[in-house]
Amino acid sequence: MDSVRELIQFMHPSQRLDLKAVALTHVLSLTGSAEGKDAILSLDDMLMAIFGLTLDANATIAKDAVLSLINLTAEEVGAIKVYELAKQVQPSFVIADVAAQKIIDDQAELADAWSMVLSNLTRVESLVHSILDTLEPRLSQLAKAFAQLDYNKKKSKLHYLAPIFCNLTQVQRGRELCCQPKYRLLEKLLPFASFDESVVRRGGTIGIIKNICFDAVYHDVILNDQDDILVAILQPLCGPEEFSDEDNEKLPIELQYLPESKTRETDPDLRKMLLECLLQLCATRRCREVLRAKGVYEILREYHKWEAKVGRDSDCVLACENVVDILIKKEEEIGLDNYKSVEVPDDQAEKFIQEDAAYVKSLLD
């Protein structure tokens, strides 16, 4: 503790360049281990001078500060101790409008580095009312930035920026942000719910989605007129095959008529998400009938041949199915409005999970 201690004194703004990037490699490093995060996390002095250091002129020593932050913060515990000790910095240092302000800015060569930081202080839930509070106002820049994918002139990709926008959903406040129509939020990120070059920023881009659809407020939202929502949820689900014309009728214009070269999303945990989003859809009867008559059972016809003997996941094979089994039924054999109104016992709910697993099993043995 002592040595890791002793390094401070070479972490200050105007000491000599040299022993700077020593110091601050030697800190990087011990980020790396938990034992060593655990020692810099003790270390009040030790933070503000990282703090310090991840705004200095020298662009390495900047860029060590900024990664010894993504590795410090990556735990809920180190993130809560980053975020509360940057509060108490004077001058001011608000981590979260420090990560903004880079992100936002076109030139910063550490954009990504920032939205690393940023994506990992967002995931504690405790922390994001306060982060929202600062990020409100830059919230039209930040998904500009998202979506115009050469908005960084120094390279920064800014992908992370889809867990960032997923992370503040987590909240009743970022959902209603997330849908206003004053910030339009959602329509600008919902394309990359099919971004081929990243899984990050894809699955960040789901995340989004199944936060709001898990949130029955707005159940309406996501099934209007212009059928943005529901296509951004089908279409990663959706192949190639052909479909009668009288299938094709029913479903949105997006996903009429695919070319061959369609593929299905590659990552069945991002599946599971997107026929998840789709069974909570399930809930409600008016949902349910939207849901038919826009040919989501068509949809999933042809992906459960596909999963079964291709993808071959057995929590999208069952994900699936319990789509599939709500769709196919006419409401008079459902009979209630509302699914999320039945209350199930939890020997029930086990017992019922252990099923589905033995059926799974067998489907794909």
Contents of the next structure:
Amino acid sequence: MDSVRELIQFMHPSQRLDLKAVALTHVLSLTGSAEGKDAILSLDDMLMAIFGLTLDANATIAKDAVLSLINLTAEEVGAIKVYELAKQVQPSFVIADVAAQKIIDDQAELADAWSMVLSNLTRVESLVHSILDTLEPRLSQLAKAFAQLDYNKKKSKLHYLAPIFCNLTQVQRGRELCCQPKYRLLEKLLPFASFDESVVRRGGTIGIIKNICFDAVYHDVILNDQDDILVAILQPLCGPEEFSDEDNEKLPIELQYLPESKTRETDPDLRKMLLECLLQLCATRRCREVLRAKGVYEILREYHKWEAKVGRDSDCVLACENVVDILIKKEEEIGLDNYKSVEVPDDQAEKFIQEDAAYVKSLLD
Amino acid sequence: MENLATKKNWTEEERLELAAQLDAELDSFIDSLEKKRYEEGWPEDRWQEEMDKHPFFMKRAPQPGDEVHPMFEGLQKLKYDPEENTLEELALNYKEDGNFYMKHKKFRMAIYSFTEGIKTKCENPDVISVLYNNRSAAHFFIKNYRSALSDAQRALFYKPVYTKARWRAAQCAHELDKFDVCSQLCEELLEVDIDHKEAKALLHKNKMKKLDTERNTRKEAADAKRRLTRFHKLRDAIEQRAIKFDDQPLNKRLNISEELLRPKFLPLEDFPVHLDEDGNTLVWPTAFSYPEFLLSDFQQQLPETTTMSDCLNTLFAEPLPCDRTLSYRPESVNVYYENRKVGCVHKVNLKHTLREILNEKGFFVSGGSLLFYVVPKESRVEQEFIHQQRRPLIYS
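After the form predicted on its own, can we look at the form predicted together with the partner chain?
Every component of the complex follows; first up is the chain already shown.
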């Protein structure tokens, strides 16, 4: 522990370059292990030294400092500690603000690294409100940086903005901001649910959609005339199969007459999330009717065949069947307006879950 | 006379005398002047015309090709002479001209003026950007969207914050179906002013147009693919049955194309041979010719599973109008087809299906359709038909 403490003196910004570099390299490797992380997190002075070095003029020093922060914030405890300490430091080092600025700066070389730090921090639900205070004025700019693929001129891809937005939608306020029509944030984010080149972008965007779908308040927003969200959900589930002209005309425009080259989402976890979104949307009668009208059943019919033969993920097959079961039924049979108002007694719930597990096992031959 | 200048004392008489003398001299001088008319004024009968030409009184600007009043030319020189004006003043003069023409909807003249302004190459970017912006507007009104877009973009180059130019560029891009350029410009507009209503609306309209266009392209591709697949199946069915075409040399590989299968008979034009719904049966356009009457009947869609008997029953369900003697009944006629290669005719077995008939050695599809000849049994018409001179078609 003392040896670690000794490093602090070499990490002062005014120190010689080589001393700083060596000390920081050492610190960075410490953050790679659990004990090392704990040691560093217990030393406020060390953390403050790292904060200082993230803004060092030397590119390598700054980079190592930010990488250290990424490791330190990877878990909830570390994230909270780092965030709270940064707020107290003099002069102020509001870490979310620094990160946001670096991301928005199209010349910043460390934009990607900072985005990972911010992604770690926003994952902690208790910190989101405070971070939102800092980020709110910059949301439009962040969305712009995200949507414009060549935004950063120093090769940062900014893929981690997707998980950042996703984490922000964990809380109600984040969802509200994302869905606010004036800023059209969703419009810019949604197309990336099908972004082939980065699973991080896709995963983050689909996470955003999921958080919104799980909040019933937004179901009407989702299923209004603009099919943006619905298309974002369905597109990764659509394949190259041909539909008749009649069926095609039902679908949202982007999904009509898809070419032979169309492929489905390759990650089964993401497919499952999308199906869960659809399931959430089946909660109310009005929404079910909209889904049927837009040809969701036809899409899932083809998807089910594909998943059974090619995808072969049994959780996905079950998730798909859950949605299809509801969509096939006529409204008189369902008799309920809102599924969520049904109360399931605990022992019954237990039984259903076990039955499902057994069924899932039997699904794939 | 005494020297007038030195005379000191004038009597009243002498003064009066001098005055009268001077008067008389003046009169005679005037009288001696040549009598000339004043000709430099406007002729009375054409005074309105002249007035219209005078730069101070003209009501409309001179059009190219009009002869100009010399005073007008002088004013022009003042205005446009590079020696009389700095480049910037010159450019602004042209700008004013252009704006004047715009007000009067003379868009081509406006373009000309703005172009001259731009040609001055004056160094003030604000002036140049306005010239480009205004020229862009002129082009826009006469629907030269490409030029309008390029001018608007030039304006933005000289003045990046020029909102009006950016808005016009966005509209041009929309007209030209440059969807991505349009949406980029709209986003830029909204970044500066998030409440720019028109930009929001255009962004939406543009997106819808883009999605529609993309969908239509996909649909056409899907339709084309479907047609191609259907054609390939048809082609395979024809090859499988080893059907012969007389438009094609026998020994060469058969090249079945849409052209080959297009029916040459007008009534059959829209019914080329095709596979029916179940994908198994060929359906042929067929002509039945009556040598006796020099007429033909056309059956547009005959499945190959039909027998010739069935065909006859259909053809003669009602007697032919020209068949006075009722000789043309299903049981009283023979059906033949021509083998043009050899130059002879073959009789058809009425119990055979079309498919079987087409399979016969001498049967060739001609002009994308089937052709049969119907004559009364054991009649002179039949004999003449059979023995008619036919020259065989020779292929090299």
